[in-house]
Amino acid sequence: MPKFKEYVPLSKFSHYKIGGPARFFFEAHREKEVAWAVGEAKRLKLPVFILAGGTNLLFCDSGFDGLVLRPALTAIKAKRGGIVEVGAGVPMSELLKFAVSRSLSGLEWAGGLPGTVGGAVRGNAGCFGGETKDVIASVRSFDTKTMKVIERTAKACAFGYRESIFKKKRGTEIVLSVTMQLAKGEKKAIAASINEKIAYRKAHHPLEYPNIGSIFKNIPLHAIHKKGSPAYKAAVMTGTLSLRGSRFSVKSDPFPVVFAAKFISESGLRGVSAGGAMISPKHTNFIVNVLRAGSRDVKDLIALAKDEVSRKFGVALEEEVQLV
């Protein structure tokens, strides 16, 4: 029988390189191992945290006093008609390579997107006008309460802006596999589009430092002006928003939003640091680990950004990342 590992440093699995030890740690390579691990955690009365790619979360320096379960389900199967079945543990980079090799289109927007397929589904990851939900046909998950596998259509997954039913259930369901509907395309064009997105990220994101991507969600325009109001319509039509002496661009992501990074920058926080963490001068919606930062350093900067943006613009920033 498999066994849990003990006192495993979570910094090894975090893109931030931050995090204390997990009291217990288990990597499941088969679906039945996921079920076994959950059952064993129940027997031992342990809280369970599901770890995907470690790209969108901040572990506490004190670690996690329970079981960290990592579903390493990495099978990819192509079927007729552009259907692809993908394990939740498949890195997005590997899925994109597979799509290019089979000349399958629909994921070009995800070029350079870190993390795993399961994590992307849970948070409905999106960028460059695309979202994970756009290619989802169905999702299979494991319900830790009933100990049964559930299969849902994309509609039943309740996808929203960086949201899904799996995120709302707060770890009580574990994504196992995903069925995607892709389209036949031209291999060179698909690869070129993906590489274009990767190049953009390298040029505009502070990838030279450990980071966990965008800290905050972009701000829906309707959170600033009532949807359908004259001010809302004018901002959409002109692609610009004037607010308390600052000017912002309005983009579709996939609905009208204002970039959180611009609010943070206009609040005078570019390059501000706390301990070993810093609000990136290159992209202010990134907090980077420049000098052996701890989780408290990052949390202090998150709190500072929220306070200053609220004070200056009356806008509430909402974390996109998960704090554990």
Ligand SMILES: Cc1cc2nc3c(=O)[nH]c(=O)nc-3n(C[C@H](O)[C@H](O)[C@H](O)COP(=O)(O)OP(=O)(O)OC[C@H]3O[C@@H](n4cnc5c(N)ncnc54)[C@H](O)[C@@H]3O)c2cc1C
Contents of the next structure:
Amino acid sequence: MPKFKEYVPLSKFSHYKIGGPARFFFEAHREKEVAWAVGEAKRLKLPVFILAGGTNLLFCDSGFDGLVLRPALTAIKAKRGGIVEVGAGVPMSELLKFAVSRSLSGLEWAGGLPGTVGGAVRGNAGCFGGETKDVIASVRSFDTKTMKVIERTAKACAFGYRESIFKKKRGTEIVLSVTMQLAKGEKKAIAASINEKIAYRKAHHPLEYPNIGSIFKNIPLHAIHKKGSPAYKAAVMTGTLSLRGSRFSVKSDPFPVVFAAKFISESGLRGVSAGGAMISPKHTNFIVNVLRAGSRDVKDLIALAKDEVSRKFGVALEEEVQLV
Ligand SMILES: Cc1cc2nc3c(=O)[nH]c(=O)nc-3n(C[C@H](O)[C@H](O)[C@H](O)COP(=O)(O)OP(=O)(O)OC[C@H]3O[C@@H](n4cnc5c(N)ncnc54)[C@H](O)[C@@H]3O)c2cc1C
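Counterpart to the form predicted alone, namely the form predicted in complex with this ligand:
The next block holds the full complex; its first chain is the one shown before.
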């Protein structure tokens, strides 16, 4: 087996280009290398962090004092009846190209979704009305406690809004591969639908700067007004929420939510910066790295947004991204 690398800068693997060194780093290209690396980390009593595309993570400038393990499992296999078996390390963009090449439909919503299949499963990534769980038949994972492989049906993965059993297990289970159920479709229509989402993202997201997507989860409407109350019903029916002098759109995602970005802009934070980081004027739920930002700069803006939104609207913002 190959050895762990040492003192590897995590900024190289972070979509944000932020992060100090990993004391140890290992990229596993086969499932048995995942098991070997976890065994070695146990022997050396190292904490393990699983890194995939690095598109949803803020690494600390001081780095990670343990093993950063990257499951680079990149096989894709199409079977009969629209079944696709895909390794956790496959980038979503590659999976979408594969789906188009085989005229397989079901993943169009993920056009432009950065990151890997493993990351998408763990967070049940979703957008444009779709979620990762919609296409999942089963998931194989490696349990680092028992050192055994587990296979679960989609139901047993307990998917919820940006949730799954793998997220709840806090990194003690590593997704290895996923079986997806796709449907035969029209190649041109599938490609057009994917490209439409990519174009929307380019137009609305500040992709010109390093970023990690939406910093905060959108706010469930039921966190503001009790589900079924007259105010809740009125907001759903009109698609509009009035709160402390501001008006917010309500959308289904997949239940009624209010955009975190709107709370941030209504709190006067559009374009506010700290060090090299800035709350994007183009989309205020993005904090962009405009000038060699450090993790402290981003954390300061996260704290500022939470404080201001809570003070102005009495609403608690919750991070969608993970701070490591
Ligand atoms: C521009 C931009 C737009 C985005 N838009 C969206 C969007 O519309 N909807 C959305 O939901 N997200 C969005 N995201 C967030 C992000 O792309 C997704 O959450 C993505 O699924 C994360 O995948 P990743 O491979 O980059 O995971 P990473 O960022 O590397 O890791 C994220 C978490 O998943 C864990 N993880 C990764 N792989 C595995 C594995 N194999 N087994 C167990 N745990 C694992 C990591 O330990 C970590 O806790 C966006 C991000 C960016 C930068």
